[in-house]
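Just one chain is shown here, as structure tokens, and it is the form predicted alone.
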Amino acid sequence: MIKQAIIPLAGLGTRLLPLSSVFAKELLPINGKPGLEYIIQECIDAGIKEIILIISKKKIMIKNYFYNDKFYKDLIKKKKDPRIIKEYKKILRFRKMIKFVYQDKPKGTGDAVLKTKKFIKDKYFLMLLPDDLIIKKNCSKSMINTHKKYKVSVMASMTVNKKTVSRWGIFELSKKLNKTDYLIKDVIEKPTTKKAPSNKAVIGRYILPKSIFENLKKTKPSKGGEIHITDAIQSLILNNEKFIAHNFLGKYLDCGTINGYINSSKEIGKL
């Protein structure tokens, strides 16, 4: 059973400048609710019991968001507004599930994952990237169901335009297991169009084995001078660790760019 999830939040958010120059991008409202809350709710609905948020000191406002008790208590005392009471209760409910870990130097997602090593208890855990929203169907829940069936690691997969493969980690697939799941032969981080083995991209949902931490310790920085989680995953695959690419059924929204952020609000507003 997957009980823990980690969410890396320490990134600089340069794709959302100038908004992210003064505000943590994960707290920017999407249809009236911070983007991070959609990710947390996805975890809860998938049965996750503990969520580890990886932040930096520059993003302390994310922690403050969950610990702003005086503000809520003073406001409730003055107004006794049922909506405000409901919001505060929701924040308290989230807070009971959350731990904070710090990554103060932006060394990549792989380094962020490594910061959580001492908190991970079970053989497998879930990781979600906050820029990737998946609506209409709970991607994490369906991935956990695949994990239960095959007892191996799982990564979310989506077909992308062949001209855009250099933006993504790209799968080379081997055996088809069922309508949505394939065994992975290889993962290549941001290949050129000519070198891409497919147009099946890694999307920001992963069920990872605890064994990945030892690989991350040995993983050296690559593209952009960062430690990429895909490099550590590739190392595990080469050592015969099985990974499944899961073609999720929900609708993918990239809220990590200005245009994507605007579009995410529009799409969620239609629900």
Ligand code: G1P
Second form
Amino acid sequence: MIKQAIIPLAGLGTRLLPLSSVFAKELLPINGKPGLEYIIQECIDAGIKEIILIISKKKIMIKNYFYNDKFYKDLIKKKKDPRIIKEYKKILRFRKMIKFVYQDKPKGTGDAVLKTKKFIKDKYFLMLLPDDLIIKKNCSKSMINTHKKYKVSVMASMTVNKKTVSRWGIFELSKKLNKTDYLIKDVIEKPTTKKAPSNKAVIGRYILPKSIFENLKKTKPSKGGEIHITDAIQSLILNNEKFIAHNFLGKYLDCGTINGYINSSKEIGKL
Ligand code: G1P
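Got the form predicted alone; any chance of the form predicted together with the ligand too?
Everything in the complex follows now, all chains and molecules, and the chain you saw is the first one.
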């Protein structure tokens, strides 16, 4: 069973400037609700019991969002507003299952994952990247089902426009296992169009093996001077660890860019 999830939240959010200059991008409202709440809800609905949020001192606002008790309690005492009581109860419910760890320098997703090493208990855990919202179908849940069936690592995958491959981690696939799942032969972080083995991209949902931590310790910074989870995964694949690319059925929304962010609210508003 996959019981723990981690969510890296220490990134600077440069693609969302100026919105992210003084505000944590993951708390920006998407159709009236912080983006992060959609991600947490996806975890809960997928049966996750503990969520580790990786933040930095600069993003302490995220912790404050979940620990603003005095403010809520004073308001509830004064106003007894049922809506506020309901919202506060929701925050308390979320808080029961979240834990914070710190990544004080934004050295990449691989480095963020490494910060959770001593908290991961089981052989596999889930990672969700908060820029990627997937609506209409719970992607984490269907990936967990694939994992249950094949007992190996799983990554979310989507076909993208060939011209945009340099924006993503890109797969080279091998064997087809069923309608939605393929074994991965290789994965390359943000290749040029020329070097891309396909137009199948990594989307921000990963079921990773605990063994990745040992690998991450040795992973050197690459593209953009960051330590990429993709590089550690590729090295595990070369060491015969099996990874599956799961073509999810939900709709992908990119909340990490201004245009994508604006569109996300529109799409969720239509649900
Ligand atoms: C990260 C990963 C990349 C993946 C993408 C999905 O990139 O490094 O492999 O395709 O998320 O959103 P980032 O968005 O941090 O540039």
